[in-house]
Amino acid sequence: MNEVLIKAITELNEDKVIKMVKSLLKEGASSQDILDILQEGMDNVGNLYEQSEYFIADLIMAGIIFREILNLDEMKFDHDSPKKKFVGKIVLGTVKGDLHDIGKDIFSDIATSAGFLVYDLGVDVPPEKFVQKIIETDADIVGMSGVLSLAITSMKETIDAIRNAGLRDKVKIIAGGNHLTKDSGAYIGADETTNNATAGLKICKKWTKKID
């Protein structure tokens, strides 16, 4: 792996980042490539926040860096390619209550970069509207995130509401937040809950590749 563009990303480095990314999809490296090194850069912010090292707005800034070379062209997946259909659609909120977005726009970024159609409601989003939004769009997976101890109990009315509007068979429903466990998980209702948006990631493919 490339150590200069991990350090580079771990200390923030937004110019020099963005200069190396470029550097390397010029000289042939894939986005997965890419993804890969940036998801071990990022992972180091999140350790030297824990650490207390790190503020806020570093975890802040690393997302700006992360969106910017998501936007990349390079980088964007490409939907009109024939052979690249969409892997899935995913209705993805902050749920009723809450505020907190710095995870679920994390989860978000690294979904659309795999192929996945994101539908970002916001956040405080009422239950009504993960309803609307699953049988307007015809979703595969809903996302629901949340940091505050409240949330637990929004992610809960979220998936009652979802199972009496009838969809809950129709849909695989995943929980992101720090405090989440297998115990609130399984109180929530939710198919799956992780504190980790790659592990995230990879169990939505398990799903899409069942479902197809």
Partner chain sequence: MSNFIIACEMLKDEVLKSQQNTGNKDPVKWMDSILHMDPDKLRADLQDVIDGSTGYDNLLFVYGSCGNGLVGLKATTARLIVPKTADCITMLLYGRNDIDSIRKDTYFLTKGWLEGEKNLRNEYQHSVDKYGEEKARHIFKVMLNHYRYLMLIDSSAYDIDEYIKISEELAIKLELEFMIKTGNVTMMDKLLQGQWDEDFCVVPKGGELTFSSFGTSSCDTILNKF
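Could I have the structure of this protein in the form predicted on its own, to go alongside the form predicted together with its partner chain above?
Single chain only below; no partners, no other molecules.
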């Protein structure tokens, strides 16, 4: 059934995806299980976009489907243990020069559902705005997103600005985007890189447990 669901997501079959997810939840699947399957489908959509078989409208549609699933009551993370406080604070934004927001928005949604307080700065965010928000919120984590190759330079400039402001040791930094590798992550100075929103969430959860 998992393969069928992945195929439905890849084909952007909204009604089928929602119906199948509800069925899996009734059968006892966890929200994390569902997210892992959804992410595989989203990865397929991203690959089709890179191959010019899908267009920006298809990416937007995939994001809409993802959000609809996240909004199901059964998909709330840690549903049986309501949080008395936020598990961590994340300053999030797409870096200067990049206007893509789908991956960022999905990460924001699942991180919020998991109990994080997310300060979303939007897109085309200059380094100084990240720095200002870190100071203002006393954030634990900075999440930077970027799809374009130029985003790597902007990410490095942002992390340099955070370091120059004396804040680098106070925050963990995760960078997300399809072009990022371990080597580029080391170049820009991030603690972790990912091209997978759910994997990024797991990293942030691990960090906040250490902070606590």
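Positions refer to the first chain, counted from 1. Heads up, when I say rigid core I mean the largest set of C-alphas that superpose within 1.5 Å between the two forms. Values in this document were obtained by computation on a predicted structure and should not be read as measured data.
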query: Residue 19 C-alpha moves between the two forms by 2 Å or more, core aligned; finding: yes
query: C-alpha of residue 10 off by 2 Å or more between the two forms on rigid core; finding: yes
query: Rigid core superposed: residue 159 CA moves 2 Å or more between the two forms; finding: no
